[in-house]
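Next up: a single chain in structure tokens, the form predicted alone.
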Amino acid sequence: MSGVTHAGRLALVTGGSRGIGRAVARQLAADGADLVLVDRSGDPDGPAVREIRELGRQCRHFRCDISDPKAVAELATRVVAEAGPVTILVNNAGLTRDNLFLRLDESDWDVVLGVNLKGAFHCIKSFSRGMLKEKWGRVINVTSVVGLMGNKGQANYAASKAGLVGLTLSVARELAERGITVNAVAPGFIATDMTGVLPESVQQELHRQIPLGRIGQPEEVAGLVSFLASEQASYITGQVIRIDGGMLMG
């Protein structure tokens, strides 16, 4: 987006090594931010890190289970010591354990809520402390249209993403007076590893549900996230912005 710049900012993206997270990290770097990528696994010198460095920005990769509050607190200490205060936080990490509700194991419920919702809670709690000191910050939570409309076989995933909406609205109210905005983006069907494995017939059915007639691209989500992280979005907080090709109009 024209005029967007993150020069002098450090951004942290969870789940930043692939899919939407990777596109978001790349866009933030292209717009001037240095990056910290956080995943449960991944290569500290992998493609996502290299492409950011090729843009002339600094990039570090840390492995962390964000569902573990102690691990996140230790991560925050390491990041500040090695890279400085994080002022842009993108809670993108997420996973699925799909099954029909009556067949859904409690363990699959717990692991999805643990990463998708509690992980964001832990990260906001740990990294907003630096934003409070700076009196400036941006938190962007990546939820999903599934959290707004539900989906068969995804009760745990939908609950986690709906929870992110409530978390976004509540934390936005608490942090606003300190110059920190908190927003959420709700992607629809986006071309990632998850949608790429769907049968062609399923993908065609998805297309018919979307007024724009196509699946979105990660870069389209990334552009919105970068704008929300910018100074130009300083009067936007507590919003959930759908980016879904018109699927949930109204």
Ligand code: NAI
Second form
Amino acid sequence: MSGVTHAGRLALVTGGSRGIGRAVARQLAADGADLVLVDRSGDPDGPAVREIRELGRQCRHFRCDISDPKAVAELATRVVAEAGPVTILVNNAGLTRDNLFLRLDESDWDVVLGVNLKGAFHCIKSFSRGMLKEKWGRVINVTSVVGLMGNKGQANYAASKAGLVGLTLSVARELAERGITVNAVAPGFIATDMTGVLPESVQQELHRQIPLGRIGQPEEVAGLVSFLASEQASYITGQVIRIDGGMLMG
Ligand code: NAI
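Having seen the form predicted alone, I'd like the form predicted together with the named molecule now, please.
Below: every chain and molecule of the assembly, starting with the one above.
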């Protein structure tokens, strides 16, 4: 337990079967929430689902491509019918299609913006309905320090993550008076499959750029997300909280 409680709440985490999303889902469950995990693939009875059930919480897994607005709307109908209203939404699903800008083609742009930015838009639209009815909600968008500082070879990814910041700030303003907070977390480099594919030399160079001298762990991001999802974070909205070992300061 992290000292916060989500007892009686239903949380939905996109990309919740692995990496940061899996750690977030596990932490939310450890702090008392029931969970819905949404992934493009993933196993409805896979290890991410089982570990949450072992914590004594309910957990359902749905396959859905969040870049498809019709699929997300249908998902929302099913989730509400089977599990009830979602009051904690973590927009975590994301992907990269890295290339130097001059070599980046339009499909690399569209797929990354489609999932990372439009996917979050579709999910907030569909799942905020339950929050509006409950007059309580938490939306946490997983952006990246790359969206705040840029990165060579990641123009599409950085644009999607910077877009997510603008989406966070605007929706936070619109939903504030309805009891819903909307924040973003901006991780630096975190040990997951996404960063595991980077060559050793790139990883060493990254370590040199991190004042704390190491890559972060998914559980460290999860603790922050669970706090932002809690009642204790009720006066925090429209913030982008960096969790990056000090990579980007000030
Ligand atoms: P990952 O690659 O391990 O997991 C991504 C998850 O997103 C997977 O479960 C995948 O099924 C899901 N996903 C991808 N496309 C989808 C779609 N169209 N519909 C539904 N689900 C989809 O990634 P990781 O590292 O756990 O990253 C999670 C989030 O954190 C991403 O948004 C990423 O951009 C962000 N992030 C990661 C950092 C890192 O160093 N790992 C640093 C900063 C941000």
